[in-house]
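Next up: just one chain, as structure tokens, the form predicted on its own.
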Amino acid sequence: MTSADLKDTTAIVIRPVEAADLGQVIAIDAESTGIQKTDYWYELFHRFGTGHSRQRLFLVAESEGTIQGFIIGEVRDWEFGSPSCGWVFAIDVRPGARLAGLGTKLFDSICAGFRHAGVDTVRTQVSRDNNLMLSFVRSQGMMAAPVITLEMSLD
């Protein structure tokens, strides 16, 4: 299925992930990253996909029985002095299904979940050289946050 086939986004259902979806989620991620991370995805499913928590969301975009994309996030409270906000830490759409508005539908759905949980801000982190993701999050209205990520090697 291509993005042209998905132009009618009313045929797309955004819903909570189910265990039966994991194979397709893993395949979408592996196609994008080149790394098969089966154990990682099963752990995420058990943390974010098995309950009906307002704080943790793992959503998929489904069309005609096929998972076309996913998004995962959670509400985090008072980390680094920040009031409650929603954090998106994973989003991906099958490469052949991109440019059909699925990423926006997924993003809008998780933001609605965050609002339902009582927060009014959403954040994410993006690698500075990931132009595709930077373009996407900026198209959603995201901009630089008042925090800076720092790191050091432990080697």
Given for the second form:
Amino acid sequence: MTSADLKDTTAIVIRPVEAADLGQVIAIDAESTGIQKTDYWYELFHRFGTGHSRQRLFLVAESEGTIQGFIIGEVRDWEFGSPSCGWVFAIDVRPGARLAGLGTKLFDSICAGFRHAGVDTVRTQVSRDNNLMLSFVRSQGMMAAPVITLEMSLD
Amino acid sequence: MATSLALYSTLEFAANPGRPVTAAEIAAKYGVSLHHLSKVLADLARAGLLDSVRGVGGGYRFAGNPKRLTLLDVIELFEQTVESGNGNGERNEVETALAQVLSEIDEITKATFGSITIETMLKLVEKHRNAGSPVAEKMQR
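Next up, can you give the form predicted together with its partner chain of this protein, since the form predicted on its own came first?
What follows is the whole complex; the chain from before opens it.
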């Protein structure tokens, strides 16, 4: 399916991930990153995909039985001294299904989940080289957070 | 100055797609020199971001893609952006350390301007307009 087929995004259902979706989720991630991380995704499913917690969200976008994209996030309390806020740490859409508003639908859905969990701020972290993702989150209205991520080599 | 005028103008034209806007209109709105602004608009037209509309009611019309055009694209038409790296020639340790910090700032600046499209900026303007910002209201007039 291409983005041209997905112009009518009302046919898209955003719902919590199910175990049967994992194969397609892994394939979408592998297509984007070039790395097949099967164990990692099963671990994420067990931590985020069971739907038992309002604090942890693992959502997929489904169209006629095909998983077109996913988003994962959680509410983190007092991380680095910051009041509770939602963190989005993974989002992806099949390359052929992009530019049809799916990413926005996924993002809106997880934000609704975060609001339901009682937080009013959402954060994410993007590599400054990843212009595609930076442009996407900017287009959703995200601005630089009042924190700076720092690192150093331990060599 | 030219860069600021280019950014204001690009946003002004993109906010009015299809409608020709004159240089005089923008100059009056922002209180800037018509002569200086005309040069900037000619540069934007040469870069393919504006179409010239001749005749009565003429002016310029936005010709860019607001979903793809970023603030950095506009800035780079008027300014030479600094490339990260060690630069030319030998540096002592103080110069190298300072260059590392300045490079960090440059990279963040570039990533910021390069990820904000004109469409995203127009949404931000709209948000400020709804919140009652005088600058955003100026753009609406």
